[in-house]
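First, one chain by itself: the form predicted alone, in structure tokens.
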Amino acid sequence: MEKPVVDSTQTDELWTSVLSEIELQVSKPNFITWFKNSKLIENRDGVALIALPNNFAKEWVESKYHKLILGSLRSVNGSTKNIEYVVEGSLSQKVISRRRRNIVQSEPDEKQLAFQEMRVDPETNLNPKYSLDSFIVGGFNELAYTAAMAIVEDVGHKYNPLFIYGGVGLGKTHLIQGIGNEVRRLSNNEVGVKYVTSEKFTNDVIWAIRNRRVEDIKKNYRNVDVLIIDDIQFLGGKEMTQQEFFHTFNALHENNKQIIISSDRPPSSIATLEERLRSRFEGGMVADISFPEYESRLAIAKSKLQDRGIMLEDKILEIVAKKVQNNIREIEGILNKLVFHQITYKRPLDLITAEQIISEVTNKSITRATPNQIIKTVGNFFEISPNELVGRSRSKEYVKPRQIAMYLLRELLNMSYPDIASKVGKRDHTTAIYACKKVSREVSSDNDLSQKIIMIKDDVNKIG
């Protein structure tokens, strides 16, 4: 079915649809420097027009992340044939005045068009949509929620600090963010709470070193009673940085000042992370969130709808909760795409257009890594060399992310046995058979390894 020529009306929910599917296939840090600020300024005649804030940034994206966009606005939109980018605010009045012409008068209601936007209080850096109130509970996040829930009782007391760790998209800055707006609330705006990224904390430290401003940092980071960083495991080998966070964290915590900390793996496998602050992380509360089970996934799927009242029917969101299985946000990419489908053509999704729109999402979500980049990943992982993985020694340090790699070689590629143990060191065929049965055995029922896979999948992801 030839799709219609999306007009000015609809280019905000299709560069939100645009965005979420971008959203998985890069890293976060990437996405928030090169996309949040970014912006579809008109789809018409198979031209796509894209804003981006300054020349650097236009030049970056054009040059880095062209056949990206293309591909996943072709995916949401098959009229699109071409990229244009410009710098935001150089655009020519002859492009904003046919823009105007082209608005009709009967647009949709603001509620059935994107999920929604970005809106963060100036003062404590938070998101007011992340409530504790809106996020679903379920087997794969109970102990992360509860502790949560203690620390909005008795703010800096309980569980001080909490470290929350898991896989991309499964709801970790959804509950930090929560716990800040929620302590906000029952403290009448009373509580002072700062929420950043580790990034934004890295550049703060940069500055202020450069600057000579290092007070600054103090007064900003210290002078609160609860502190939130999220991807901690980026301040990893970053020494100054480190450093600083260390003083803080010790100048919060004698305050009984709250920490709250996420990261996409626990402390004991942050990679070059120093031993005095993992120490200290792992003294507090240590949750980890998980995969979500099928009927998590179904509510998830119901909740973002009922936010936004829109309706889809119930078996088209049994299959969104069968076929997505590893990822929040991926359920929601995937409900961006139906709804924006069923506000395109203005009547409801059936069953078969919905399992094309999910089919074509999730068959994207499979790698385009080579085994060689597949061995190098689980090797840097380990902090070893790829040479050393395939190699003949017998060390436990070695033996078990060779079986590692050969698992992800089967289950990500789909590699035969042979093909797997000639790659790994060129060993026999029932040795790769024996590792892969052997790791996907031990996957259901040690958490510390399903978290380790579901990192390693995550790096392996982000190549190409």
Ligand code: ADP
The other form holds:
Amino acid sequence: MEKPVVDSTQTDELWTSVLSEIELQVSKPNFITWFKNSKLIENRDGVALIALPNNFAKEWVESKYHKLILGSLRSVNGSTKNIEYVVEGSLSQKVISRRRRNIVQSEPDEKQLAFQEMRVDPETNLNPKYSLDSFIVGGFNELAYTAAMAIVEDVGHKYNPLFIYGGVGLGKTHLIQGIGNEVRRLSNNEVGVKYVTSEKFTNDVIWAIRNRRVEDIKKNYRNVDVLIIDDIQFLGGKEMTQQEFFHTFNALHENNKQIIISSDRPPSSIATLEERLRSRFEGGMVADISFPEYESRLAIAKSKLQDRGIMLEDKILEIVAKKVQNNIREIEGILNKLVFHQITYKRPLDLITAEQIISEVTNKSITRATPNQIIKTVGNFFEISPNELVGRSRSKEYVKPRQIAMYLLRELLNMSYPDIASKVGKRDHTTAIYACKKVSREVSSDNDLSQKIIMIKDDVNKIG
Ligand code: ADP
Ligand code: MG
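Next up, the form predicted in complex with the ligand, please; the one we just looked at was the form predicted alone.
What follows is the entire complex, opening with the chain shown before.
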């Protein structure tokens, strides 16, 4: 016979006391991130059912805090033996019950066929698809996310400006637009938010100067509570625009208006950025997004599918997460292909077909560039000529790029060490071995270097 269900006020009370136990044992940001929106749904037959707001939170809490929660639950209520974790919300609940029944769907709906392209809000320029709810947090972006949450809770006062940097496709736009959307939602659209790319800002400035309407810039950009500028690195070298931005920045900052900036590199690495802007950027919070670890890549893949209410075998997702390492957009691209295949053939995708599709996509990114093109690309990146790059100078500004070039020749073309050495004008192949080992060691600990290498690889991929 089933025991009576505990009524919800009782579970709420129980959970409140469990949370206050937990709060003492984890850091404040972690508590807010992982427990604030958790709920105890029921506690019966020795099993506590805990709901988390999204799949990632569920998996994170389950893997990192299970022991702590169980211990705290038991100390408050001796009868709890085990915990089940679920995702809150109807769609997710549906996915869970589907999973329980082990049924793979055959009738696709529109949502499954494409990630919804929602309409951009004309007032704020924000795309509602970028929400903080759907933003997966892991070690690689935890700092940036925590700063984002702090801003949502205290707009304009906490970290101002917030400067977020990281490589292509790692979630900068998603996160900064997510802040904007959340601030709007919490304030019932009362707080004025404006999102622009730095290119749009530049165009507005140029237009205003040309048409003698500089006042318009003031009107449009200084009247907001939150200004979000994406990809600020493109302001490099644009003096007039930088000047205008500096004034806009100051006007907003003085009035405690929030400024949020993204860039593909830290302020110190944006060439030809005015010193006064650089020091402004560094005066707030600078947070990086690095490359997601395997677990985060897997969590992202899972959550993207869950958003669409579709299932793929876990094994398939594991392969995707293993193969695509430094670009979340690419993870989405592969998932699109896999889902499309499954929906078209109206049956669960098998492992072999999935592997074929995945390697087709990932092999495409194998470079067709020649050694000389790679050397030239590295030279361009560091603003030195190919001759200087393969020359004899031991000066620091050449040595590092030269080592990076050797590393990339090895990594992208799998060239032999003697070939690499002769390509860069060295006689001794141990120089090449040394350079490749050194760079590959540094890449794993030096975030700035690994960002640079990703950017160079991106440039190389654009060849051919
Ligand atoms: P960036 O601006 O850094 O180039 P984007 O913000 O455009 O990258 O992200 C690329 C894609 O990956 C977007 O579709 C975004 O929704 C997704 N994405 C990036 N990071 C995350 C994350 N942490 N959780 C969920 N989706 C993410
Ligand atoms: Mg972006």
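Numbering follows the first chain given and starts at 1. Quick caveat, the model's predicted, so the values are computed rather than measured. Basically, rigid core = biggest C-alpha set you can superpose within 1.5 Å across the two forms.
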Rigid core superposition, residue 333 Cα moves 2 angstroms or more between the two forms
no
